[in-house]
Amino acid sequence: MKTDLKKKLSWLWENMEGCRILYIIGILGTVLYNALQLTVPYFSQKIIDLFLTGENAARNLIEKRELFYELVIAMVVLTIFRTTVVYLVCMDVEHVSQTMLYRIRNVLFRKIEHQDMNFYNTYRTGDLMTRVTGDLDAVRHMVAWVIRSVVEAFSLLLATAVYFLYMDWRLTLCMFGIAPFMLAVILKFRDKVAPRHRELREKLAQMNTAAQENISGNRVVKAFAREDYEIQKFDECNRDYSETNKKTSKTWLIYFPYVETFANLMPVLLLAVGGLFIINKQITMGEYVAFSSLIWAIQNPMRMLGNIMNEFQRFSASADKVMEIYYSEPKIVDKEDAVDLPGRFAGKVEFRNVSFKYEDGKLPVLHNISFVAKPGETVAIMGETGCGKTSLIHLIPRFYEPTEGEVLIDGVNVADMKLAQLRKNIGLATQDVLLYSDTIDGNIAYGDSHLSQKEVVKFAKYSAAAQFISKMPEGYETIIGERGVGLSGGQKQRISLARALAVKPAILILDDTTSAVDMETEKQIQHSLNELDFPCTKIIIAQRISTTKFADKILVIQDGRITESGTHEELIAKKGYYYSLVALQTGEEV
């Protein structure tokens, strides 16, 4: 997404909301402190010409000593004054920028934990968070340092050529003659680099990525032995990223010297010129003095502007990147009119006529799906691996819109509820376990912090998590790695498991949770979930005819479709898929 600068810069001011006075004072004070920049000049042209070079600098010295300490003493403290202005200015801008960046972080990450699913399938981790890192800091930076540099640069030119042209206009126009030259220079560059930090900032979101997906990704590379593998990959996106930003940097140093040549010819001129006004006394020595003294203020912002047009941008390309997550709604929200459920549901889910496929798939994934699944029932689902179980239980929770039909709990269409009483209403426990790095205490009350330690330790027990857990260093104040660092995969699925059903939820969706449990605790868990002490609907995804065989109703989904419905009994009985699956698991005919 590629904006217009009006639109950036309107961004930052609404980002200022509460600090928008401070920056203007800022901006006030770096006029101020260039202004001041003349004053040196300016008494130096005075004591020269009254005190060293003019007529009657000998009786002037004598005669109006006062003056001349009056003019050393007003140098001395204009200094001060412009040093502590300065100061002042930097710590005023640094304030705002850094409360900017503040405000425009909570609301990216606001925004990126309110997206829907297709977000995150559009999306890269490594991406993202280099926007909300490095892109973020060069939006930073903008307010921080351009925006003043370019202030403080047109200022000090301003202020400069009006000082000159008081002085004397004919010199001073020979001065900033050569100022079309290097304006003409500066936005040539600026053409050449802004595609050049475009790409830049996608290299760097793609190493980021590499890097991020390595990290989480590292017992896989270690378990297939291909360190060397993606460390020769990271080096390739990191040659990538390095490459990019030497052309970058080369693209200044292209026009670096033509911008070096014309700032250096100013002094050059300045004598050959200065001298003949001097020697025609056109100009006094002082007045040689105080345009000597500036001359830097002239080359400085010519020279200033070549890294502001840089710096701006990177800014441009970072804040592209910046906004489109800034400015992103999610499709998956409340509707105006949603209906307001703050109890707890009951727990029948319907499915009637649901179709659904993703949005960067040309086919369908599920096909005319309808069952119901009545309070406190248990209802499994079974099926091929990429049939489309999964895909169904993401539609209860909202996480995906269906294409086609409803889906409804307690006879309201999830469509037209709040997203948060449903949620709150579903414990999920998927096949990806993620475990936070956290106290295992932490990670089962995850869903509800106020849950008490009895609390916690009842529902480990439910998981039959509490065995393997009291025999832990620290017990539930253990902290475990990121992602379940340190626990085996049965471990995990079973804190998972506890930790849905630690919001006591009146919808209980498992997705192939028992998978890595051996048969004995898989067992005890089937027993656990029949003896909860809160009503619960059970929707779960197996592959087990042992967590399957007790449920009131089996579902069996083939290329998207429920091919078979009924109990063990009944579906062993049609001599279908499930009855070739028990066959399969149990070695012998039913």
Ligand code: GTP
Second form
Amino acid sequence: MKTDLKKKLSWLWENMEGCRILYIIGILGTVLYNALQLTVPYFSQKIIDLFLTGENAARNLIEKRELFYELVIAMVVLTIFRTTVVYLVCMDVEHVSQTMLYRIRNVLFRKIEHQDMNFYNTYRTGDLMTRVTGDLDAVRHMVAWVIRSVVEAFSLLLATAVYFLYMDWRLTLCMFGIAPFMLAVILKFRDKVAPRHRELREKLAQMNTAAQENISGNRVVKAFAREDYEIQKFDECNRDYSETNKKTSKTWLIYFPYVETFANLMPVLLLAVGGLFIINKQITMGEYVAFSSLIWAIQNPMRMLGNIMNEFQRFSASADKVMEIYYSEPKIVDKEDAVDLPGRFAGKVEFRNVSFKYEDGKLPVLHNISFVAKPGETVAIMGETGCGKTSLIHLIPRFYEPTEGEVLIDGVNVADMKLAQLRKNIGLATQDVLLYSDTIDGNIAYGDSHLSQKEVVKFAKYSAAAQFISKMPEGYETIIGERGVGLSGGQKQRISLARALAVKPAILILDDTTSAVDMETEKQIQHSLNELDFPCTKIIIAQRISTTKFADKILVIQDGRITESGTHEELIAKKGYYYSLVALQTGEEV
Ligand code: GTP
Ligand code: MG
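What I would like now is the form predicted together with guanosine-5'-triphosphate (GTP), since the data block earlier showed the form predicted alone; can you produce it?
Full complex below, order starting with the chain above.
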């Protein structure tokens, strides 16, 4: 997404809400301290003309000594005042930029949190991280430095121009004659450097992604002894980034000599033309000194323009990326006329001719799926890997929307429900277990932070986790995850099951949740699932016959289609796929 500069600046302005006045004060302060820069040459000019080189210099020094002291003191006082203004402006602008950054960062995080699954499939973690760190810093830099530098450059140029014109307009015109050439060079540079910054930003995101994937996937790297390969891969990303950085800097080096030549021509011009003016008595010596002591006020802004342009392009590339997330909207949201269902659901789940295709996928994953799970029933879903089981259950909490057909709960299409109400009624233990770096207690009570300790223990018992938890060094207070105690696959699954149960859902969805636990523990879990002290419809994906055997209904999915459905006995009698599975798992003909 490429947004024009005006839009980006108004976006900054929008996010400065609450500190806009402070920012304007900062900008006015910038103008003020730049205008104050001119006071020193002004006073020097007066001192030189009156007390050093003028016709009556010697007499003035005796007769107007007071004035001399006054001029010197005024110079000192104004310098101190100017320094104070600079200090206050820096503090003020820093405050504004940090407040704005804090606000944008929170909005970005909120946006990312509310996104659909599709969003997470599209964006790489490293890229998202780059947006909320490096890119945001470029945005901050724009507010804290670039905009101020532009104001500084222009106010300095303008103030100098006015002062020069006041002294002698002809000499001023000669000095500013160089400006158009300089501007042409800078504009050419801008066109060259803009694509470089976009490239630079992309390379940084690539490098961050490589680092992030390696850190989180370090075990795999180690298991396959691929450290050298990964180091080399990272080195390539790093070199790519570094080379692009160098290329970007070199772009400026091509233009730099032109800018410098024009800038350095100014003193030469002043010497030649100014000298002539003095000889012709068109300007005084003091005025000449004022001109020459202020020539930097024209040179510097012109030199700075290159850098400013560079920063503008960096901001532009980064703001595109940040604003893309800032203005992104999830597609799956509450409908305006969504049905309000504040109470607990009865738990009837119905699929009506549901077909589904991933947005980025080529082929449909589910075809014409229809089934009903009555309140309190257990429906088991079986099928070989990749047949569409996870995709199917993800349609219930509306992580994705069916391409055709409807998913209904208690007779209401999930698309017509409020997302928060729908999801509050669902307890989901996902196939890839993710636990937080928190205590076991905190992980189990994740969906309901008011859960009492007693209840946490109860749910841990339901999921057959209580036993191993009590053996942990600090029991339920043991920190697990990245910075704590490691857990086995089966232990993680059991905590994830306890977490899903702890919200006392009307619909419990388990995606292969007992695949890593032993048969004995699985039996215990099954037993407790039947003994839950709240009504609950269970949809269980499983590979083992021992899990599916007691379900009220078993659905066999093959290539995204339900090919068999019925109870254990019915399916065995059918002598189809389920029957062959039973034979395979029990090792005997049934
Ligand atoms: P197992 O968990 O291995 O038993 O498989 P599953 O039955 O749960 O399969 P799943 O529903 O995860 O995937 C079904 C098909 O959808 C597979 O062919 C996947 O390649 C495809 N698929 C899964 N997730 C995505 C996704 O996010 N995007 C796209 N485009 N395809 C996906
Ligand atoms: Mg799956």
